[in-house]
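Heads up, the chain below is alone and in the form predicted on its own; it's given as structure tokens.
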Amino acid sequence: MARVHLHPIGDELQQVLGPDDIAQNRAYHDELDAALAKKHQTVREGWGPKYVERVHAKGKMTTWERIQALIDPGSQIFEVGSLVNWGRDFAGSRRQAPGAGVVTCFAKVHDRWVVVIANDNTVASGAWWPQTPEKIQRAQEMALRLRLPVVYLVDCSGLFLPEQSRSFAGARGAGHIFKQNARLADHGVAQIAGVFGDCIAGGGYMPLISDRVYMTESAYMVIAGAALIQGAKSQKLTSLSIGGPEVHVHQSRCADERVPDDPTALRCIRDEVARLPSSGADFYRHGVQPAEPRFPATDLRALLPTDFRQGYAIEQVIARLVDDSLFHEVLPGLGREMLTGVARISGLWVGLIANRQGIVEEPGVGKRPGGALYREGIAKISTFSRACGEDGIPVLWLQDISGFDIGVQAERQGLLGYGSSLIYANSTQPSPMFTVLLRKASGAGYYAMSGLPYDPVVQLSTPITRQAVMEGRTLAIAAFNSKLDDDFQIATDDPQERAAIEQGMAETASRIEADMDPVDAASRMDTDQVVPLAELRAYLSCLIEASWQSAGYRRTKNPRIWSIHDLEVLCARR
């Protein structure tokens, strides 16, 4: 009988680093953790006071009201997307749209994980911005790639029109939400649906699809306004009148149920949830109960250098995400820049593929620097994740990466081939796939490890990511390469036009290193959300949970019938 023999792995703080690293680092940390905080705060508040008080005054809550009124008492929201458009602003608004105006996150109902979509009533009155509609798709397909249950807190005054051109068209634009509706129900995942005020047009029929629908008494639903009716004022029309409940619960049937208020509406919303089938993640952990790890993901913070040129030891990190800083190393003998195995996070496992730092010695090649993908490490992540998905393993991509090898002998051993094998293997993946970019996440390294053109379910940054093609200086170098010596000297003896060089480097480099800012990446959605290294161990713990919620919808073998044990026996021997 085949077993996983989970062993230690990670080493005291102390141990790892001197006072004075520990000191600097974590102060580095802290103080990026700060500005995040202020900036999920300001996004967190939508317009203000004055808007939630407007709110209040129409008898109905606000969206985080509600969201905490849906969710377990004390449990935790995991939120994606939160920094979209952050920074922006937007033609006809004298105000920005903090979080696009809606709100997606991971939360528990019911103790099972829901993804939930509510549109931010204090912003616009819930309308839709540019990459709102993105980021409401976004939300849905993480529910689809998990089978999880969507629900939708509706208060949509639809498309923010002077900016309508940005958000209407296109193949993600408004309308493709309404096409995820009908995939989630193709699938068979359930929505269920509280309308609480406007809905308006595409918000009218965001809720349509879902299998319940609640509306409460100062909600409605119409494909167009009084306001746009001809003779509605003479006939005292209101949108209300025109698509309220009592229109489309009693007479249209598009709504199921009509509830007096939004605390009413929740409560039901709830109920639904404790109908559909309990989380199978309890029977996937095989008896073995979560488990936090032994050294605390605190540690993080000191863990990882501030130089992102400075090495650090992967398995630290590993030790401080796992339950109880247990881990198997698989295929441990070869492509050593590269680390592979499984683990449990919550108690339920998931495979780990991680790069290493520093020099790495390979058997029979010699040393190398870690950080890149070489052929051997490339054929061994192509491999095991071929293997977890064979075996049904959720699979955690931990990225540091430069990019690929390159020079002569890399082109003549076939990299490109190989690291087309690794693309095939990621996008043909069926098990659930999470990427975590620690630090750097460049050039084809990026996307050869699950980055998010390969659709992992979700990809998180960390707030030190450093997320492009290439690092400032080296693209500043390759733009200006006609003008540089074999040496990356600047090639003139002409005071001004060496001047005029090093200007435009200097700029081009500046103008880099500030794209590859992660906020910067999470308001484009270049990635789903930046995360605190110190709360990256709770938002893993939440995806992998989540993704053994639903059962039978992939193939999930028991662990004593895994691949990756054949793959073990076959590779022995090396």
Second form
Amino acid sequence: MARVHLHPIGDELQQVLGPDDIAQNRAYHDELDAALAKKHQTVREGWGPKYVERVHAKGKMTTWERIQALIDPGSQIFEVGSLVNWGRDFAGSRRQAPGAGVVTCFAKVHDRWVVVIANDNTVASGAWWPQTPEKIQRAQEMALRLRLPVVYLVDCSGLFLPEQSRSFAGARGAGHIFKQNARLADHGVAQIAGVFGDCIAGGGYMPLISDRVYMTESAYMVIAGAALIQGAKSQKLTSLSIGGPEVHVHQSRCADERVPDDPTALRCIRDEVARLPSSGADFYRHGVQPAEPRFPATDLRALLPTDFRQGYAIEQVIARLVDDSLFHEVLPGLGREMLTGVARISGLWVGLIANRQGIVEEPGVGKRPGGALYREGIAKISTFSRACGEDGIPVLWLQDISGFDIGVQAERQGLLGYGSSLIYANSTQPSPMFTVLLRKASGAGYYAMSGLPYDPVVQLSTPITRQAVMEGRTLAIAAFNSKLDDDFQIATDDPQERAAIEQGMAETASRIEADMDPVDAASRMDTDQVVPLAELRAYLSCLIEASWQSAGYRRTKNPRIWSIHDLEVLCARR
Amino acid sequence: MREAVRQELELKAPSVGRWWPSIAQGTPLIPGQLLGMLERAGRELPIMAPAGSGGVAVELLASGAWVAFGEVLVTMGEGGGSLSAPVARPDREPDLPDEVEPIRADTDGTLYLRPAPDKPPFAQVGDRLAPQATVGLVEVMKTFTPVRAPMAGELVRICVDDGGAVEAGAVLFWIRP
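The block above covers the form predicted on its own; next, return the form predicted in complex with its partner chain.
And the full complex, kicking off with our chain again.
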């Protein structure tokens, strides 16, 4: 019978690591987690208490208060892009732009996952900074891919004008947000907008394509604000009189409903979400209940070593991410540097593709280092990725990859071709893909295993993620190659030249090292979110539930007729 | 005493299933080596040589055999001789007491005894080791694989210098459980 039998994986921490390793790794990750939490807290505070008071003085709620009122009580939200613009200064502003002045997150409303896009009204009155449009579009894209309802909490004073040239005209400039609004509507994704305050220019356009638009008494939507009109037409007006609810709800009919205040608007938006179809997740669980892993996700902080060059057992990691720590490995006998298989997360099927670390024995080949792509492994993950697409199973990539195998044998075997086949498979993957950069995300391996350029719905980093073409030391050797001998030692007897080369190599290596910081990557939008290891399981539960929520837009197959069974029959020994 | 025990080291099936060995009779064995696959309910479970493995496969269950739980898959012995002829272990160190156990290299590479050049060593002779405590790192192609104590015990000898080359299966440390 074509059924998948899940098997227990993983061991108690103490069976895998000595107490010193456990303590040392935990201490290391505790420090990283604390530093990350501090940054997230800073972003969450926006521009601080003074601006919170200003919002309250206008009789409005802050963005975070609105989100709390919107979501199901006690439910957890999962932010994306919270560190966008982290550490960046802008001309014309004494302050930075925490979170690029907008909160984007997955949130639960009436037991449905929705994507919330909410201007942070404590940061320059919700203005759009450089990268704010890209961040909003990225969240819209996630909603589009999973067909999740979008809730816009609009309170936006328009482009931050001193920096307008950096967020206006490009292919992903601010106006592309409205194209995304249109694409969502075109694909039947429900959009609900609450308009809460100054919604000028772009802020005015953003809610308009939404299916339902609520306006509070302090809200106005205008193509141009009063100040601009006074300048251009020498007329004295107030913004509320130009584009308040009186105009847009009753005269222009650009908005649907007029509500007295923020709490009422949020209650109405919740009611609207409740009118949408409920989640299909429970149906697709096929009668199985969600279950926590047998081993806690907090163990991950002890399992992953402090030294990125050290190996660990990926099975132990998976055991802390999947329901009941049960897993079914597919094609275990070859390409053993890669691990492929299926499991359940929150009771729902997911295909996992992960790198094995350390030295791996390949039958018929011998031992070779894991964390790299060899011919058999590439063929295996291409095949498995295609099978998941064929079977409608979401794919979770767990990356810890140094890159493709290189050298004479790799070229003779045609790894360029096998790699391209994998890239084709992933680029045309009809099932939702999610990528977690557990640690190394290097070179073409990052691409081939569905890194962000290959459009996973969401890509998560951890505090120890290292995204780079290559490691700093390797890059320094490549850059200074002409000055090195065959053993990569500096090939000069001149002490002055030697010192200069040494310094150059050290500087190159340390600059590359700094660029690999996951927080910097998140600031540049090279990754969607940095998630502490212990929170990965909860985040993945949200994503997998979200990918099984909406029915009818993508292929789903019952497990009896998965093509994975055919694969296993064909590859079984006789 | 120890030779006799090792002479009869048997690897038993951890589950019912069908046995597909990837080694042949006479294959030298080292810890962590893939011995074969146990197929059960359509899934293949890799069977690896456990810590403390050594010698060669003197007996091997036939490929494709159906096995019961606990059935002997592989019998390990010294030097490929018959079970009745004990052979001294070549890596045995005569000045060490009988009860010591070897910790071997899983792979060829370079052994490091400290986590980084400026850090203290993982362990020193005389240290009490917890099970799975890291005692060294073997580096091959920039990949560092921890060498761990298979059981609790006292570290009685370090056989290779820091930065020394090691071969798969070589004894790196001796531990007194």
